[in-house]
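As a starting point, one isolated chain is supplied in structure tokens, in the form predicted alone.
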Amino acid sequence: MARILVTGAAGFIGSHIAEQLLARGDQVVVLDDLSNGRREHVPAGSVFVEGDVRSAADIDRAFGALGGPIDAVCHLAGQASTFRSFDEPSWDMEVNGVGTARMLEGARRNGVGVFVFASSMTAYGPPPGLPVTEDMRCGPISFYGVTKWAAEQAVVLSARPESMGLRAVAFRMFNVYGERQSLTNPYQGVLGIFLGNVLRDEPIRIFGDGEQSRDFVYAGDVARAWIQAIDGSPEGATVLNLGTGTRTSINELWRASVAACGQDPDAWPVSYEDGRPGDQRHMVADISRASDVLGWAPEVTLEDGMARTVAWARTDEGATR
């Protein structure tokens, strides 16, 4: 039995992480502000702190609240939305960097010997060619995408011998859907928004043509490469792609998505609207390292996953506010 700390775990990623680990018998502490998460999203079983990432006097509450040493970190609360960003740069840096920053020292002062980190795709910023490894050139163009990559950056560093030490791992994660996702919020996860939507007899709003296609992956398959990532990963530091080799373009997505909810695509009201800055136009990961290192694998289908997040949203109170 081990030890964990999983920040961001009211949110919807990391709730999942929380509960698988949990349901393997470890004890787990959640660190998060409550900003993007619901309290009701915190696992039973785990122990809630509520704090942020960008408070050392916070961070040390979280290390504290097992009455033991924590074994290791699953950080992935931060500013999450690529669109944001450029609303808010300095907010974005500030959550994204300092926040991880923070739990880095975090780490340091309590002896912490594993810290697995939520990067993500948008650190590449336009790939010169798919499927994008991880051998290629970061060049983000979204203010979040170049926070990720700097934070990421910063745990790939703690890992050396001279800084830290740390049995660090940085996931490059796709689009992540399932259970918990928001379905509200116009920011994060163009399924949630398209379920949401939907649920709510909304029309649905394209930005661009549509045709801009995406890998969609689904949140219990990453969180158990989270949780084999804290169990067998090597030493020093390693960055994976976590996503499913699958390339779905956003008009495939927008017309499963009605249909998943019973209706029919050709009747659903849809418009298109200008493309948003730090758009990414295709982007699909190969995901043979994670199975390299890991002996991960997806293994929950696009239509699979769809239905069961279309299943939990239609009892989530959220759909319909």
Given for the second form:
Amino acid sequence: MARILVTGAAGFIGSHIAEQLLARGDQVVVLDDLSNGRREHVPAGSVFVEGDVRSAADIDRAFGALGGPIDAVCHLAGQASTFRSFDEPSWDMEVNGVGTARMLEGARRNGVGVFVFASSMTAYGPPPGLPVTEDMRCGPISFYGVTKWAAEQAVVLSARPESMGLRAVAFRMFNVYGERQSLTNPYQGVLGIFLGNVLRDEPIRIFGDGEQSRDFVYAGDVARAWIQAIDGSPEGATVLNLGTGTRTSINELWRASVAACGQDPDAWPVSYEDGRPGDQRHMVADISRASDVLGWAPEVTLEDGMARTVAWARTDEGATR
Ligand code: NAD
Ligand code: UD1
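Switch from the form predicted alone to the form predicted in complex with nicotinamide-adenine-dinucleotide (NAD) and give that structure.
Okay, now the whole complex, with that chain kicking things off.
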């Protein structure tokens, strides 16, 4: 049984990781300021500390909340929206950049050995080819991508013996979806937004021509990779893509979302609007390194994961999210 600190677990992906950790018997403390998360998403059985990852005092409160040393940190708290990062780049940099550096300092102060970080495919920017491998150069085109890349590189640097000597993993996650992704929040991922639109009988909005494409990976599969990283990542720093290797266009996604809710895509109202700043065109992950290093592979297809998400959205919990 290990003691794990998960930041951002009142949010979407972190709540899946905390849930899986608790299910296997670990003790979990959650640090989240509830700025974009919900207290109800923090899984029962975890200890909740309401606080800010930019505050050393809040971080130390979280490190002390389980009454014993923390074995690993899963750091997910942050600003997650690509296009929102254009509204206030300084805020994005504070939360994602300074917040991550403060968490690293907290890990060092509290003697933690393992640090796993939520990086993003947006760190790459437009890639030189598809699928994207971890060796490709990074050139982000959004402030969000810049801060994720900078924070990721700080995490990588923390593994060097002369800095912090952590066992560090940065997951460049592609587009994660699943239960507890908001159906109402315009700053969360597109699949939750589309399902919310259909279930509320609203038109769907497409930014650009809808032919841009993404790699959608189910949150339960992602959480499994994080746990495998805690248990068995190599010493030093490791950067890994987390996706499926399958590319889906936004036009394909909206049609599948309408169909998954039992409606006719040909009859659904859709508007096409201007593209958003920082929007990447095509992205799909090469996931062979995660397979080689962790023995990880995604198990849930987009069709099955979407069906699970729709089933959740139709529950009382989903209906209000
Ligand atoms: P989310 O918004 O649901 O979760 C983020 C959580 O962090 C929220 O609960 C929020 O309240 C909390 N938070 C924000 N600022 C904070 C602060 N200053 N102090 C403490 N808590 C704070 O987002 P998500 O989709 O679950 O994403 C989780 C992480 O994974 C983010 O760092 C995001 O950038 C990254 N990521 C997400 C995806 C994706 O597809 N959703 C892909 C790649 C990377
Ligand atoms: C998403 C995640 C980001 C993560 C990245 C990694 C969110 C909010 N963003 O960014 O945290 O790091 O994946 O892959 O979780 N779109 C529409 N209509 C809508 C909403 C979106 O057409 O109503 C389009 C967008 O313009 C974009 C695509 O759908 O082309 C995906 O958008 P979005 O889900 O916001 O995610 P990313 O920017 O890819």
